[in-house]
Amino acid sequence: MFDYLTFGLLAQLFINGILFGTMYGLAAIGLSLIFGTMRIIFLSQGAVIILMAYCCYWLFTLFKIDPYLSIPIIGLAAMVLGAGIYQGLFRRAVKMEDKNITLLIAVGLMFLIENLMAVMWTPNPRSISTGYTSSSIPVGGLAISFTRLMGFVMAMLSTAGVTLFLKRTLVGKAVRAASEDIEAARLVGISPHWVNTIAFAIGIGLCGIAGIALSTTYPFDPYFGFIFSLKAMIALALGGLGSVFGALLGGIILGTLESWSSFFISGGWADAVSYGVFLLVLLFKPEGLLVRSVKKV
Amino acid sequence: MKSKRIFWWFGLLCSIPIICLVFSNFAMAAGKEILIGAPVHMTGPLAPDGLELKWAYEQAVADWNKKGGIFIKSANKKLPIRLVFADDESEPAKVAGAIEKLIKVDKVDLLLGTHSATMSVPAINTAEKYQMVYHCTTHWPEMFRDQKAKWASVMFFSAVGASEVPFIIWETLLKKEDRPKNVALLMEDSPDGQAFGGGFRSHAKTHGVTFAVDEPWAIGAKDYSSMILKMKAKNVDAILLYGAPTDAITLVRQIKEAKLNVKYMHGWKGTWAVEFAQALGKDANYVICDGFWSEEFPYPLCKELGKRYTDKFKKRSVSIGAFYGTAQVLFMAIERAKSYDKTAVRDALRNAEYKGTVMGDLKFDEIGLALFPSTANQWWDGKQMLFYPPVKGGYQLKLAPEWGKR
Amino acid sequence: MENRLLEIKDLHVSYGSVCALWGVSLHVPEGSIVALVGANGAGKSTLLKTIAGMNRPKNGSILFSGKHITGLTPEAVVNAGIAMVPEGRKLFARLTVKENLELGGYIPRARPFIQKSLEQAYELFPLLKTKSNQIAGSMSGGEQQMLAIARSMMSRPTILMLDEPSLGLSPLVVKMMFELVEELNRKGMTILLVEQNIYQALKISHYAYVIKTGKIVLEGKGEQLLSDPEVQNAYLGTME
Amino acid sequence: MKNLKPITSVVLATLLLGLIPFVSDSEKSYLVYFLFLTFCHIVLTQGWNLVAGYTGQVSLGTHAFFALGAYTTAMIWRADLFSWENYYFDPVTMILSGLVPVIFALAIGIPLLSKLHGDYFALGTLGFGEILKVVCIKGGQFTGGPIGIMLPSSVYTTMRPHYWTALFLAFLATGVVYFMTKSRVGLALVAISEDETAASSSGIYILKYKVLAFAISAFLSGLCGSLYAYYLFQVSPEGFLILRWTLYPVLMCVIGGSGTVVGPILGSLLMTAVFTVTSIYLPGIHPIFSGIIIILVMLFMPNGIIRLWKKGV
């Protein structure tokens, strides 16, 4: 039945899965910070990614700025936007016990962003077409998509950057501490609002990077993003909370899973397989596949 | 105390819309105009199509009103047409609400249809409940027949008929040695994709073609490399695909990245949008798209409609004529019935022929169904060039060379 | 007279409609150990949390070195110089020992001295230095309590509040813990100690308050209370 | 006496609302459709309220149970399961459409609720809905694939049965929530949402009550799905298995005031009115306004309208 299977094909399938999964991974890292510190089910993340993709598109068509050169501009703008979203929308709500409120604010924000984009840029799909769009690099008989490779590199660099920030700087350590136990963090003098603002800024900043990676690889329309919110959530659950690298790896596992299941079963079932695995993980190892259980003190 | 006041304010705010709804049955100036309602997608994922539909309906109304409207016997004069729209939010459950609103709040006389089969089924069901004329396009005749609607009418092509197009093209326009040997069928997991898929499979049998790859295509999937690898492994040289524009763009990009050489790529729905060509640039060349209509059709008004569309949207369309034609046929039916009474208009749309529309001559059967042929166009430098049905002295189909040799 | 470092006047705290503290007044002189003892649910932890800024009092005032700190955020209270070792230690279990300590010095006042404070902490607890890269959650209970105290010392406080430091520890470690508290006090630290282990707490404290259902019912010198028949009957009878 | 007052007023209001189709022509007035929609929303919202408002578990699977109910109705009808003449508003079909979701709720509820807390339960139920969607799209003849199952719309005569059934279901849902909260079960549920460890130590077998609440919620959603299938005459993944059928109830419940009996009713009425009116008067841009309204309400009235009122009294 699978007589056309060769080693090269499998290798290509594997690489594609990894490259594709980093996209989910990027979104999942951002989510792990936001969800980790504030327990917000931030469904508007996909919409923000698309918003950033539109910004990238704008810079490209209006000012002829190459998408990869716009990383610093968009990254910074996204961070400011993230801080603004926290201060404007979530500052009051995170204090409240009821998690539904933050969930609903996120939903409201999603409606708002999606439809604002539809009014501003029309609902027609947009895409960025450059010299390197749909070009690929041949490596030993395999073809590796250039834009996706760049996406992978960007994901790796930003994961490394965020990891360094969280591990090496005092503020980063404070973010990790707050995501573990916000009450204890307050008792050592960590201001939750400051930490949350930073978590949001980085989380949305990563959305900016994901937006650039997306806009160079895919065409997009205002409603394109929701699936990313869902998949990022799954990647996060696979990787486990509280670990940046885990979130990235969760995304890569998800991507590989989808790419293999759509090859061996059929394209339509890929989603069902990934959700099924997600449910199984939640049932049998809810702390995530990659997390060593640390006993709560 | 203060909170209590807020509550009363809130109660007031809450009751205003409800009162609005109750008393919005404003008496219409009956006999002064013909009021036609149309649900369209103004928001949601299908909004791009909805906005074109809206524009085309508005054009048709403006054209008729320029002529003074339509002669109505009971008023003994020409009455102008007025259109009201309702947003169906690209959602089957909401299209029902939109039609309820058009019938009950706006009290429309007749309905023009929304777009896409997913929406048409509940739309027709709802219109049927109120015995309201519902005249639409882009709804599959096979499904329409199943619905046994008494008040709706459809003008479209059948998926079965349209899906024969590629086989006819291969047999009539290509030399024997050029005909594809390993064909891949990629059909979107949607009612439309499934309808087409069934058509392709049955025609493949009669034309002696077997599909090397037959894959359903999940809507919004982002990675097609598995599919492409499968096609590569099976030496596919022709692809028939049905999918949304974003998905089709992604697919072609990934096909190029994977260096899969296909000499004949024929897409439905997703490949005709101008965004497809914009996103792909030169890579869109050689890709074939379907169409409902072409401004190169030898029918009246086609050239002008195409020009108006290009002036407004700065692009060409292969669909706008079908939308315009839908409204045009409804107005012709009112004109023929000399009345906008719904029974009269419905009867005028059954067992009737309408000549000289932008879609050519249309013949409605006893259930209110008219078929027109589907077209095939090839992208060439940003333009969809009509090559099927062949027009004299028109564009000739080109087969795609390898990616490196373009 | 004595210098009242921390003074609490007529404090009322309630959770929703449930009143937890009814007009509590007490004061902690500089350089002393003051113990606050009482049964489970008497309101001891509520009082500490209110001082730390985690609860908002309904009425009354908290003065620190003569300044009002009532209603400040926990961050501001720590920055003012009041450090708290919470009940159950509340370490950052997934962070390393060193990271836990560094975060102890997070507040602006202490941040410039982090390196120095770290050395001092290692000096006081040599064990922590050897385990500095270990994950905090993997240590034993006694070690964790040590870390919790060391972490709060990192903020260079003027007063240290300990909430049930002996909870869940073996008798030998409990003994060590109280010795440690005394040692800290000898080095000049003012300490407010909340304990259920009343005998030990009263033994080391200079002054003590007994709290019952949200009110102070008795107060006096530690040893004095220890020999008070009422205290003996009510609290110590059940103790060894 | 005091306890009877709310019951009698609700019964009276229901009876009065039941008279509306006699006053206002259901075939000509938009009001009847609007109220029908509102009642459907109330049923779903009360169902969600039972799980989230009273046990503190956020379920994002309402649309899955709603769709299961609709599919059950459509399948029974299509397969002519009982060889009856009429499946249109057939009580047995409707009750079965409520029970099938209950089976699924038990199947996923027991493992999910015993293992997961809070956010993971939300994600788990969301995952269940997505799996169901793929299964329905790929289900071939059995589920009708992406087209779904078409029902014979010729049986429709008037909207009155839809209206009355929706009203009855809304009344039923509200009644269920009311009696659940007044009974021992209800007290247990509130205890769960307040403090899980305390509730478990005081001897309440948490899982049983959580699963019970979840199952009743699925039952209500399934009934509502069945009713909506009778309205739309086509059961398709795009019409029923979309997240909106979950987000709307969540929104309406929280805006009205979750964990109360009257809050969800107010929330459903208000939000249905807001969505309808904005859709009519601001076509094309109304989701922007809906988004802004959601955010504003959550920022300034996070505990719901009902609590605003209670504070004032």
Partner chain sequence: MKNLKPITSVVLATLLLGLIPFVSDSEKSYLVYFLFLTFCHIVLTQGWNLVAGYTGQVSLGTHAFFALGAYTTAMIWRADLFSWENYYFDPVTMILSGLVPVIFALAIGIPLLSKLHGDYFALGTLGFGEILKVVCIKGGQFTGGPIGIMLPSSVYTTMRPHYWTALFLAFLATGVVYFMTKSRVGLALVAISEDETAASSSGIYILKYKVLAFAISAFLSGLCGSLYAYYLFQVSPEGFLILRWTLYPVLMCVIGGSGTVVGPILGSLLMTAVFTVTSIYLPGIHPIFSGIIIILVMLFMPNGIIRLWKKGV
Given for the second form:
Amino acid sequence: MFDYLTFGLLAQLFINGILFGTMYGLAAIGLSLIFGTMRIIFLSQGAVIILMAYCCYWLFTLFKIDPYLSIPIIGLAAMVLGAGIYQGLFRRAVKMEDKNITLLIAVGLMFLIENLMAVMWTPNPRSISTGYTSSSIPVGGLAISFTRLMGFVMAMLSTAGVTLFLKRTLVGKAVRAASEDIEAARLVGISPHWVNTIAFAIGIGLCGIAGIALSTTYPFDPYFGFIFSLKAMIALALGGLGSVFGALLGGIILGTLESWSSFFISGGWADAVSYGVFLLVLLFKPEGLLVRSVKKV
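Cool, the form predicted together with the partner chain is there; where's the form predicted on its own?
All you get below is the one chain by itself.
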């Protein structure tokens, strides 16, 4: 049955899964930052990623700006948008004991963004076509998509940047302190709203980078964001909360699972396998596959 399998084919499937999974990982890192500091399940994450993809499409179509050259523009705009979303929608809600309010706000924002995109760009799928869109790089008999490879590089650089920010800067250490114990952080003079604004800005800034990577690789439409949010949550569950690298690795694991299940079973089973793994992780290892369990005495 598997006579057709070769090492090259298996390696190609593995590489394709890794390259696509990095986009899930990017979204999961932003989701981890937002949840870690504010305990908000930000289901609008995927919708914001698609919004940034449309912004990239607009800059390319109207102003002929190459998608990768638009990274500083879209990244900065996404960070400003993230700070505005927190200050305008979540600042008062995070102080409430009922965290369901923040979830409802996130869902409402998701529907709002989706409908605004449908009105502005129509529900028809859009894509960015450049001279390198369909090109690939031959490496050892394997064909590596240029746009997927660029997405991988962007994800690695973003992960390294966020990690260095959190570990080597005073602001980043304040974000980490607030995520671990907000009351203790407040006692040493750290402003929760200031920290939350920064975390939200960085989380949405990563949406901008993920949106560029997505727009150059796949066609997209206004309603694709919800699926992307779910996949980011699965990646976060696989990697575990509190680890930037774990969130990225969780996305890579998810992308690899989808790549292999699409080939060995069928494309329609990829999502089913993803959600099944999600449920199993929540049932048997809710802290995440990449987090060591702490035994209770």
